[in-house]
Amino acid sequence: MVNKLIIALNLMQERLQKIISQAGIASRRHAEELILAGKVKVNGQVVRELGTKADIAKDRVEVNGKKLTVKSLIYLMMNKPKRYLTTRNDPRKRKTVFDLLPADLRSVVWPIGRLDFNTEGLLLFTNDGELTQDLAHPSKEHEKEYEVVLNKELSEGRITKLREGMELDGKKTAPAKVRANGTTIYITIHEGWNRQVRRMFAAFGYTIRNLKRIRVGKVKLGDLPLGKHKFITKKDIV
């Protein structure tokens, strides 16, 4: 049972805005505002100051008049197949990485990041809005590394271009790392433009033939098979 899986929530005194982002009531920088515009309370008091903490398993903690409750945070990894889209909908109809969770998980956990279409390999989902936001933050330069397959050997000159940092429409990346065997390649960026990685080879004129992400900072993929997802911790994570 998921029950059994989940992280429980520390019990501690938290800053308001820590304590509604971990709710998914909001990110972090919504539930500031939220507490400026006067929306939040605590134990019938509307409170205005950033810095106010409280204890959710102590204190009444209401956002737009609704109760907030404790809750468990949910972290797991999944092997996302190619064609699968990282969105919860899909007009088209098209398969959804949530399709391939469990029914009581669908609506309870979001994806962290996205991969493409036609990208597979590792892919996070939590319902802790705290972490989503830190791995998202530029700043924090959170690592990826991906496996690329090429139509031919990349020379030794765009290995070093994309190690000193290239190009890509009138930006330049920061540095990767690369290293290489035959047309396979490896690079770790800790970016997140769309479509980073196949922009970065098509500039080069290569075709990428397969594309899969195998590390997300401290969580490998591993031999987690495809489509297929398991329950992590947060230390496993940050």
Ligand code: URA
Given for the second form:
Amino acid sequence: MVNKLIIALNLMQERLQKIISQAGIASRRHAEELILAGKVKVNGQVVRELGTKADIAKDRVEVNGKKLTVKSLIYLMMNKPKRYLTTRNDPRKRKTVFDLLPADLRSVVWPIGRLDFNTEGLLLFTNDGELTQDLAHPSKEHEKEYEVVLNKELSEGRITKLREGMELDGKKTAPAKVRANGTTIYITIHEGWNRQVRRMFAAFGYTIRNLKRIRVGKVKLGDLPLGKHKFITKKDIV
Ligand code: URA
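Which structure goes with the form predicted together with this ligand, now that we have seen the form predicted alone?
Expanding to the full complex; the earlier chain stays at the top.
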């Protein structure tokens, strides 16, 4: 019984570096540096051990003398329409994806990755710095699936090239998953090079008539209407 209680209490505890990065103060690595530099206190005591755990709901955790508070983490998915920028501001005053969010969310979240001005489909938003970093890391092999409508059918030879990895500006792309239905292609990649899908098809001499992202990792766009967003959970994403 006592053992069970101890296990339950331990579950509420997290490593300090995780607590600090989740509070949005620093990346996990920077948090470790802060701990080693003696800048972190738990209940008034400086801690320098990287393995130290605390419960932010009960313990007073201070970084550089500032008390951390629990931040509520937000995760959103949006169906981005074409002709919207994935930036906060545009000097040319074009519409941005933030114009599609309610004012109270606009300043709190940021997009995870980006979609081109003329690409539509699934865009994720969060205020979770740690998840953003995790997903950006190439080792995570995070899949992104696109529906591409081409000007003409893709030859078998091109499909094989995409599946094997192709040369793009001196670098080789990782093997893609590819499925074709007439001029509509479903392609899954996990790199996030700038304008990658457009450049892959342009290199073959094809024109993209429509580009839509339909999945990121486990999250599917589904029937979310264009321009709308909805709340999801971290578990939906990873
Ligand atoms: N690849 C592109 O070319 N554009 C996007 O918006 C996303 C992936």
